[in-house]
Amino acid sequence: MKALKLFLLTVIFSFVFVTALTAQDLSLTGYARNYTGLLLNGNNDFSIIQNTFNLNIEQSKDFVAYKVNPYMYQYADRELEIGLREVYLDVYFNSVDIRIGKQQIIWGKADGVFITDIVSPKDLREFLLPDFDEIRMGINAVKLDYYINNNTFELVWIPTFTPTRYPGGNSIWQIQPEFPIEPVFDYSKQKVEQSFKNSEIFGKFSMLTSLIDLEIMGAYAWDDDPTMHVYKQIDPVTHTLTGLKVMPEHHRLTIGGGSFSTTLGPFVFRGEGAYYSGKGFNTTDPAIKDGVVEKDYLHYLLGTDFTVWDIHTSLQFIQERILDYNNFIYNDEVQNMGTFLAAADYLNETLHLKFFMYYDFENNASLIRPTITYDVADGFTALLGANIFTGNEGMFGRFNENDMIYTKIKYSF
């Protein structure tokens, strides 16, 4: 495996070197970065030691263009990771653009949450802490954009399904499901076979006017997160639980939604929402054999952006709601969350201060993320930050032992 990775690395850099020598209009950009995190839980273990090299190779001629984005993660405690985040070809016509290949696709208006931004699956191996261009995974797709004046029709066809990536067994970000007894996992139904009938389709209409920026989207896609079907084995005499079999399985979803943003005086108002039909939720209802019930589901956001004393400020309220709810469902009927952002630049815009916070109203828990970034020289930045978890339950409280400080030393070219 190591030999294969070194071979791939050699091929990538050989391609870059040869192409750079022979192509005068080639664009090479990217960065090298060291990312080091230290836990504050008393043991002062390192949460991460990561060296990153990211390269963007781009070139365009006449009505075609291409991009190749190789990356490399080198860790202190795991194998070298080499991959291609994006590699695609663009073809331009008078009113139509076509992009074919592995690509990241970004939709919606939300900051820090995924509502209609669901085309690219997520890499959650480091929870929500990496930059979002690293959380979003590239997917093999054909994307077509059709332009009419200030309106755009976008169609995305994804031939092969890519699921969410989760933390490994030794990760501090792994979430252990709670079961009354130790279950047996059966993964025989988790894989979605590569076939035309299993492909995904997404569509979006965008309208930009002087009053509003509006997007309307729809999708027939797979749920990136598997539903855990739980089968119970009950002793017929004592009626006690003797065994559990858990079968993860991805299910089809029909999704509709949209987003908007508009300006009113010094304020920018944003909204985004999605309606999911047929999403699976775990239930304790004894009449449900596999422990899963399908319900329609709403996920939406309202937010505003404004500037006070040169401090850019953003507020968002996010709600998730299960429709036709009953008390057997494991999840809460309504989950409310808020975000707060304050950011400012000083010293001729070389010192950047940022404070971002998620707050979970139901569990009184939060993730607080202050950062200080200094532009040391042209392309060279140093960042000092912290990730502070509060509470004991919910998506943030469960990680209350993972408070950390971290640094990112980055050179961009």
Given for the second form:
Amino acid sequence: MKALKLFLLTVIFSFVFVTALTAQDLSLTGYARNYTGLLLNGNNDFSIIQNTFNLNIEQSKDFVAYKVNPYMYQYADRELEIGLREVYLDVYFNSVDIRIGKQQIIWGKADGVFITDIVSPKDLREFLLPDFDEIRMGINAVKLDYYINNNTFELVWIPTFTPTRYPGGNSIWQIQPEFPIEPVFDYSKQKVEQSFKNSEIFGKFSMLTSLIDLEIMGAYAWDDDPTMHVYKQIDPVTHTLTGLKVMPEHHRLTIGGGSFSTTLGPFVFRGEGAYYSGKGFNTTDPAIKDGVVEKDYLHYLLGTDFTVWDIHTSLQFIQERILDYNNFIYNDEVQNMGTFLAAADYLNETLHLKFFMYYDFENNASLIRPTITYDVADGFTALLGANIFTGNEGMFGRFNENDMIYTKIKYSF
Amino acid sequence: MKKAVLLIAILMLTGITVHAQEKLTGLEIMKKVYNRPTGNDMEANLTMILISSSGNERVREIKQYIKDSGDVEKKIMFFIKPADVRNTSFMNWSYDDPKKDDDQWIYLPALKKIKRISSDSKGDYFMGSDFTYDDLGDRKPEEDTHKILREEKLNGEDCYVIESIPKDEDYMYSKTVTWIIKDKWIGLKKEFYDEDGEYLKILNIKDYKKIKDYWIITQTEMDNVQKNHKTVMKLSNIKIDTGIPDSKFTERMMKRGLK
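Please show me the structure of the same protein in the form predicted together with the partner chain, now that we have looked at it in the form predicted on its own.
Let's see the whole complex now, leading with the same chain.
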């Protein structure tokens, strides 16, 4: 598989290089950006000092196109990071498009929530704070789209599994799992070996009509997040816990879902839902030796967008529900979350105010993200923002020490 | 940005043709402007130059395609400049049925996602310019009460001067006054008055030409006198009746862009 990957990359790069040399319509776009964040913890610690260079090299001719998207992150306190977010080749036929290579694939109608949008794994090293094109990782895939009028059948084959990328040990975004005693981690089962049998397949039908936009999807994929299998060592005499071994392992999932979007007067109504079969959850049931039980799981969203007093507003309600639940399961049976967005433009659309919030109903916690962006000149923007975490528990409350203000100075070309 | 879309072309194509000897009402004149034939399809490059009170200029460039299939007119726009909105696309389906709202979608390349948006805010400004969607031609003549004020020459052209007062008292303009060339049915100049009756802005047609028997306005200038902000709008590389296929106005093309 490595040889195949190397071969494909060599072919793509050779094609790009040769074509670029002879091309007259080569498109070079991208941006340079400084992102500086300051923690509001009283110590004036920088949460991030990052300089980014992102380049999009694109070219098309007749029925063939390609894109190469190298990026570079330079940090004050970390090693230089250079990578390729996307490198792919497009081939266009009359009613079929084929894309081969490293690519980001985005599905669904939800904003800021991942329900059917599960093809590209997430880079969560900075939690959910980066721009979404930086959260979604490119994956090596073959994507085929077949078009009939405004209907699209899409098939994605991912030969090699890529998991979620998590923060490192020193990161303020790392989540420390809670155990009664210090565990020993065994990562021997975490890696999904590269083989045809372990590849992933995703399919989607989408239609775009005057009445409604619709997507129906299905997948046979790996859970991007590993399940923690926990093996307990119990003293046979005292029956006390003497040791814990934790083995992270990715589970196979069968997923079916869909999404819709339609308008009614000034309102846009959106919905998205997915049924996950075989998702692993931690349980305290003493009869289960590895502390994991597989349950089916439902994740869905309803939302609306509208404009009031020239303020573009969006509301979303999201629910996660574990089916066939029992009280041994560590997670809550139902988790409810909401999002709220308000955005407005002023000064001939040179000044942009935005307020976005996630709200975790179960833990009474939230992430509040206000921003002010000013377009200094065409392509040159300055942003001042804040990330405020409220509450003490849950996915937002646990970061309540990480409140920060930040600036982003960006030049696009 | 979601508004960054449509109707520019309609404005550019808007004209009128009436027989000078007929005695027309104000509404009939405005209907002729609105319904003037503009071909079955058109592609063009649109450039907008936004000029602030201090003289700073910002430039927006768009490639647009329009096709009229009888009961529905479809448009798709691809944003080229500024760089931070490049590859954004916008699609609008507009229906002859006055009861049916337009359908609109926007493709945001950073999100790699097509979003359906509401077409309800036609009084919103287009891409930070001084044109609202209604200014760009989406306002139907029946929405206003029209009166012929006088006939006079403007720039050497015989014109009707028409006063239009919105039937909806809450509309953003209290009235507009338009100078319409009699034999070409082009609105040569238009004055806009705000909700308080104060003079707000003026539209001047700077250039127009005949392409394939259609009068096409190729350059306009909207001057907001209250904000001292101006927008120059130019159409270039205009191609009419080339047979743009229906497949141009699809999800596939929104994502693919100008490739």
